[in-house]
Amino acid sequence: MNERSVYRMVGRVENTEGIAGRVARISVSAIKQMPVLASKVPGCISLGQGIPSFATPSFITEGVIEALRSEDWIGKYSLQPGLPQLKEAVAKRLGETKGIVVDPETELFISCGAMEALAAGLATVIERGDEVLLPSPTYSSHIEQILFAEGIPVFVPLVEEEGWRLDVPGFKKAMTPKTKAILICHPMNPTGALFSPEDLRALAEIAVERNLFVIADEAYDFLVYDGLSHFSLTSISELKKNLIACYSFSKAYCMTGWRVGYMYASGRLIEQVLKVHDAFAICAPTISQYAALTALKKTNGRDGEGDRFMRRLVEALDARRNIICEHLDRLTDLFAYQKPEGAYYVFPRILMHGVGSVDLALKLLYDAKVISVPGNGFGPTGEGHIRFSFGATEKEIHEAFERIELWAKRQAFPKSRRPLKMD
């Protein structure tokens, strides 16, 4: 059963007569479809879409309120590549966090979230029939973005039993003369995996050797646990001319609804990507850009309000990660999982015989009133798994799993898939 079956199961059949093939072949991801279905089910608790429960911090919202009172320009278009002062602040931030020197004039543009940056980057470098290598499982929207660009997603399975490790030899084996790019989300959505510097360097070396583009989705770069650190592909200087790196303010500052992010790439690539950005968006919302600028002004890498907010956010999400893992440990007849090291998702394997990921997600929605996301939309090896987000409050996580446990007691699913060996 594929992801599009979610619509068919509730009576929605798409009429694609006269619709362009590049649109007809893609679908809205299950990440967004499940909350739509849940909107008709009263009393649901969401462990689905990746939305942190925290509000945008007041030092951002108060700054925007003041600007709305005093600055007429905030309601108008910005320059197409973004507010110059925001680009300068982003360049400074990248220098502090990645140790790189960035020209804000030529090597950055401000986007409508990391999603637009990724889509614009793919549309810029991918032509019909080009192959793009992806880990599997991977973020579902990346697949749709490649298909929309008329490229071909080629999936390389992650090594699940080793904490969803990158299979570098697998990537090398999957390459053909049609391979044009590699797309990596790191830290990983949906698995929460943190890839090793050694594996990322090896993949980058192959990309440079074969002159492939590397598209890096680093929206969760700040969100790692257990004293670990995030290794950014931007730190590999040899990769710079091949790299398109995309970032978001959504996660670090709880600004999911503001829709603002940015791309870092060589000046040559930014110049071309801006053509796509202009055609589809003109510019990111000026008010959101001002909010992002306010966030960065309050973040100095040490003791700013932004720094303190992000530290509290990581600490809170770490506690929620431990809670969700404790609940999963009590459901060993239902799930086997790898503990996430980054982001705020866990991607357990389903152990119940004859239950697919869509089947389970819909049963949890309608019977337990818990929103999750079926794994089949995340690539071929996503089937047989389900994604839970721990962005919800601690109370909501506890209650959601109490509902799942009660639901599970009423079932009679024989266990069929052998659990993975846990560390």
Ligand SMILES: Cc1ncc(COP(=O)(O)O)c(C=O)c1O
Second form
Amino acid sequence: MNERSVYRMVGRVENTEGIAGRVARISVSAIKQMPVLASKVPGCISLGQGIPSFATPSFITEGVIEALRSEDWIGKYSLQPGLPQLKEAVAKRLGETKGIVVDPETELFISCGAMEALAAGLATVIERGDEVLLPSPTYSSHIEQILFAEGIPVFVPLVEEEGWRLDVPGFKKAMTPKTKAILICHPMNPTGALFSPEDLRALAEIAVERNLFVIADEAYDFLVYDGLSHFSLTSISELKKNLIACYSFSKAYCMTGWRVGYMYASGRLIEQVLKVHDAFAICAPTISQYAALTALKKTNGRDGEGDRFMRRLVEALDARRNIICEHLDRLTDLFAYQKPEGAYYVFPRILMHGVGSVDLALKLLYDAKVISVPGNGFGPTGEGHIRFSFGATEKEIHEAFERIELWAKRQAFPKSRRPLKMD
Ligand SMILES: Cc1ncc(COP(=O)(O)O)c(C=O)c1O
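Could you drop in the structure for the form predicted together with the named molecule? We only have the form predicted on its own so far.
To see the whole picture, the full complex is given below, headed by that same chain.
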């Protein structure tokens, strides 16, 4: 059974008799286990799962209501690769944001969130025993998806002291004849790091040289702070043949529950991935595809309602990022952290002696009534850390940290490690 399972730590025993090994060896990620445990603890504040506090904007919901009235086919399956008009809108959007030319007919498919695109992409190219390199820490579901595809996750630690920088020589060193792919989440969940274009280019060069697939999770591509910009792996043309890039409507338009996203890849790969999409989902929910289409119709890269919404969202999350960092700055006996530059997570190192990440997450849940995610779910380098999301409201973040401070005052933790220097 999965060593990273929080359920296991609270004593839940799984009966995996007769269950296929590829399922028995994975688990529901800690990100989703924590809210399930928390649902039995009244009065919790969530800094756990990455759900922005904002509702799906009304220009989208109104568009869907209109579509429900006018589109007879909205309650039926769409074409299997997705609504053609949505694929066209996605191709246009990728052109505007990434400067690439995308054939909507052959190089895209609409998925049930980035999650399904990632899982289908991995299932398409990974065979039993293939090694997949990924940074550690990394988004926990990537690990389960690789294991489910019967691949072997090979972790390459990020350089925490340098803002969770990519260690490109480390990737090179970790490669073996069995290496089949590299999976990169950027901007990063759980660290909030942005990788430099130089490092990403160097990694892409190695991948091209060795004919490795690169799976890019760019679910947070719109969400960067401090005037920085996101460098997309799609802009490296030499990589195109080997690239599987996955995107989401969940975060940019606060549509986590609609379950819609997409994949961009070469026509050859999309044709193969569509077999997996058909076997698992048939098509993405048609109603959600109309929601996504409405979102893109109102987004033109300048002054559309969608653009304005995203700008307000980034501003609000930036303010929340500063609030959470100010609180962490007051808790230097408990945590040391690198300020996130993208996404809405911070991944502090735990400084309390002898306290592991699951231990701390459970204590915060049951004693302080604050939901967090233990770092061990994000790969080996994640142990000794905890993930807080700042998708919650400012008021919730303040209150959560008041609870954490009060809780910490009741403990007597000797300090174990020197805080890392902040750059
Ligand atoms: C890095 C990353 N990729 C993918 C997803 C899932 O995206 P979607 O809701 O589009 O499936 C998440 C959700 O939190 C995420 O953090």
